[in-house]
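Just the one chain here, the form predicted on its own, laid out as structure tokens.
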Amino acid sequence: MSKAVRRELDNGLTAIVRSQKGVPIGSFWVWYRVGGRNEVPGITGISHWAEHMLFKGTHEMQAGEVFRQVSAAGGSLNGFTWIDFTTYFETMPIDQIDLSLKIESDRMVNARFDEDEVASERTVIISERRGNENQPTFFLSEEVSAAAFRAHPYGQGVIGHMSDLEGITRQELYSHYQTYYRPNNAVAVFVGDLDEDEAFARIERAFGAVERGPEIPAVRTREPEPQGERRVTVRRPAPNRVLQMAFLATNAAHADAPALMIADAILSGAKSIGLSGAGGTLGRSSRLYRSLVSTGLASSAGSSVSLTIDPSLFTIGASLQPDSDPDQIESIVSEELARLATEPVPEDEFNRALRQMRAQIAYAMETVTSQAYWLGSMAIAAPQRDSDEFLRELQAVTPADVQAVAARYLTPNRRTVGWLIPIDEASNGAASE
């Protein structure tokens, strides 16, 4: 696998290219540094809504034309929004890749934001929010995040509050688009069967004439250090009790990030660094699975850590069996974290976690789409960090590194504990057993 090469256009667009010979295909992505992190109360969810609007047509292409043309060319496409970014991509036969560059350079500046389309999409976004609310754990995750972040906008999530979704105007959406969808706030990534110089030349032809925008509003807020444990309780109709613990950790640029990912692998199995975040059956040998699921105390248990611009959360979750004692579950999780912080991980267990992580890296590097995802997501979260070097750092983590980060971050003073307590709707919200 060749090394990715990075260049910057005169208008500020960062371009990253990895030449991948042998398969006549290419994946092209454009990443914008805008997501839930860039929102304030009153316009939460606006980045996600703006993402939807870029599929609603430009002055060049009518609504639906992008899907039709990419499908006719034998390609696939998508777009999504997260707390740190909004991104769009097409994976195409290499002889059709210029269509992808045309689509993305066009909608970078020419999206129409038609009034009727805005009104129609408001209904779609609100329905999406209501669909999320039908999942028992949605409100729990929302409350835990809000409690874990006292100041930082990460605590607002991505989908947005219902009152904001009902009130955001077309002009606010369009202003948000004009502010953040600029080449100096974007990263273009290509992985596929083109020489580097040819790929950069095509990106220059497609995007070079797009004017640089003004300086992007800075996110100045930094989450203060936690001063003690926080707790939330959510009472909703649900099949079982659910525990969520969230620990304020660190960001992707920090030297501790690789060790935190290995700590996560030891607790619940290595996760994919590609488009899928699942650990799958790799987690069956992990500590949380053995202590909570194999013992019959929980139907599922896991952990996760994210690579983000600013410090974010290391989370642990468990869905309890009906007769399980919540205090016992909390105690077991706390004991597992204390053991991780005070005892070196045995060599065989540690090596198993490293093998799992190597396997996940190998799987993610199999496709040009996942390679482009990894390059782009790291360019957003940690632009000064080499994405290939980060993968090598992951495989160089030691048991002492894991013990140190567990002692540093996974402590009671840094945690927010959330419980979902099932209620019986027929009995006016009384707790059900």
Given for the second form:
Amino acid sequence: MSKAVRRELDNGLTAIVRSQKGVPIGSFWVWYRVGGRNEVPGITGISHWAEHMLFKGTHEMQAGEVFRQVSAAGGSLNGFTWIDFTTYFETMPIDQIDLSLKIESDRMVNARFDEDEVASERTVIISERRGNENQPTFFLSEEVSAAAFRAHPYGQGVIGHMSDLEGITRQELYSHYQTYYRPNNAVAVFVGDLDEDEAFARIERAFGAVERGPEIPAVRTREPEPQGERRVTVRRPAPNRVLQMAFLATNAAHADAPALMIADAILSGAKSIGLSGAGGTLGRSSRLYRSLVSTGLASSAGSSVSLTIDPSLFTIGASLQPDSDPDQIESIVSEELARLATEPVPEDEFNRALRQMRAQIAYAMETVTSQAYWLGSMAIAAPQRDSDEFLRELQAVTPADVQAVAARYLTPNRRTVGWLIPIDEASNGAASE
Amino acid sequence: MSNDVSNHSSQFDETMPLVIDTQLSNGIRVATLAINPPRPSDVAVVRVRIPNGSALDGNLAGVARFTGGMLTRGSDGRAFDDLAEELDGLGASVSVSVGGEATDIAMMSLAEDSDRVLEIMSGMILRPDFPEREIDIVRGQMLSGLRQSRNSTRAEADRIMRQTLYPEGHPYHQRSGGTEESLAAIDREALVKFHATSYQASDVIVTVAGGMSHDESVALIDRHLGQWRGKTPRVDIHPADYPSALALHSESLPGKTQSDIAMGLPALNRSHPDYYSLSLANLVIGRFGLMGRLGESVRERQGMAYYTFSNLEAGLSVGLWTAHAGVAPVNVDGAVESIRKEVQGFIDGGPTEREFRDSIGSILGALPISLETSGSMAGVAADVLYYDLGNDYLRRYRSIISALTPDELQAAAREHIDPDKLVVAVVGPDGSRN
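Can you give me the structure for the form predicted in complex with the partner chain, which would complement the form predicted on its own we have just seen?
Let us now look at the entire complex, which starts with that chain.
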């Protein structure tokens, strides 16, 4: 696999290219440094809504044309919004890739945000939120995030509060778009069957004339150090109790990030670094699986760590079996974390985690789409890091590093403990266990 | 109407790979894709397809899935923890997926470990131990899955639609994940018996992708599965009767804010001559771009739903055409009517010239992307053999699709999808329907 090369255009657009020969396809992405992180109360969810509007027409293309033209060319496409970014991609037969560059350079500045389309999309976005609310664990995640961040906008999530979705105006959406959709706030990534210089030349042709915008408003707030454990409870009709335990950890640029990913692998298996979990499901010999699932106490258990611009959460979750004791589950999780912080991980177990990580990287690198996803997400979360080097850093983590990060971050004082408790709505909210 | 595939078989697309297959002495067919030039890969995938899905459940709903779930939980005298530790140590996975017709067991590993992982996987398939303790754990997980399905508006709507279409006594009427009663009744003896009768070598398809030649793949599979013997039992999966009128079923679930709609009709199986026409018609109706005409009407124009789409499931024996949407309770009736109207509109007018051209471009252009990974190559090869599509299918595919006409798409929709006979299931908050 050739190395990814990064260049910056005169207008501030960061371009990353990896030439990958073999299959005649290419994946092209544009990432914007805007998401839930850049929102304030009153306009929560606006980045995600703006993303929807970028499929609703530009001065060049009618609403729906992006989906039609890319699909007709045999491509796949999507857009999605997260706390740190909003991104759009097309994976295409390589002889059609210019269509992707044309679409993305056009909608970087020419989206229309028609009043009628904004009105129609409001109900679609509300429907998306309502669909999430049909899952009782959605409320739990929302409450845990809100409690874990008392200052930083990460606590607001991405989808937005219902009141804000009902109130956001066309002008607010358009202003948000004009502020953040600028080449100097974007990263273009191409991976596929083009020579490196040819790919850069095409990106330059498509985006070179887009004007640089004003400086992007900085996110000032840093989450204060937690001063003790926080607890939240969600009571909803649900099939079983669910635990979420979230620890304020660190950011992707921090030297501790690779060790936290290995700690996560030891607790519940190495995760995919590709798009949509490309790769295998590993970790049935992991510590949380053995202590919670193999014992029959939980039907599933896992952990996750995010690579983000600002410090975010290291989360542990468990879906309980009906007759399991919640206190026992919490104790077991706490004991596992204390063990990680106080005892070095035995060599064979540690090597299993490293091998899983190596395999997950190989699985994700099979597709140009996942490669581009990895390059883009790292360029957003930790622009100063070399994403290829990060993969090597993962392999260089030691048991002492894992012990150190567990002791530093996975402590009771840094945690928010959330419980979803099933209720029987028919009996006025009485617990139904 | 029909599409005579053989008429176009002379127009080969030489850029597409042939499927090479070799039959072992025990009847197993081993297939690979002949990618030329060979593509080096760090990732190996072996997929084993056994024609023993949930249709064989009989009066023990869920036994096929329960048995599938037990394969990885102890075999060859080795405990689950021991096996999981070795697989995790290799960064490899073995996954089991039980459908209505077949069980797919797939391993994925780094190419250098494929021999060892296949040895483990073959033990899981041929010699599972069914330890009592692991049976209890898998039962607990299936019960948990059942509770979660019952709490999901989407899953429940889909279940009601299917159970209505497939009447009692049909192998697809039952919950393939079982019920509280059936899962309690499935004991070790039942699992051992299902495995002994239904995990047989004949009719098994094994596909291999990633860093190995065809001959190497055949040798590898022969070494690990060559001793497997026996004949898989057949079950008659007859088509469901076509409903005589539109039927609406609704249920409510507490604590929900949105309603999910599932509607469906019996359609055709994979070998039906109308398959390609109906498949393209379905693409136009509810898949192309942002969920086809349904997406354009229900989401884009009316803003009623975040998602709506249609689907054509065509198995070896039977098939279903389905449509789905998630909407606010107040919009349920409007969404159902809009979906029916869009289907009727297609039946009356067929695809526009542009829709027809776009949908052809879409599926032909996507072909190289569908062969990008070892996993997708193994999946495509398995389907080619399973549905008996011919070893040159990928080379003929362009001509099969290019030979279709707009009239054929319209006629297929008219023949197979009657919007006045749909079975409609709605699950949401109280008062889901006006």
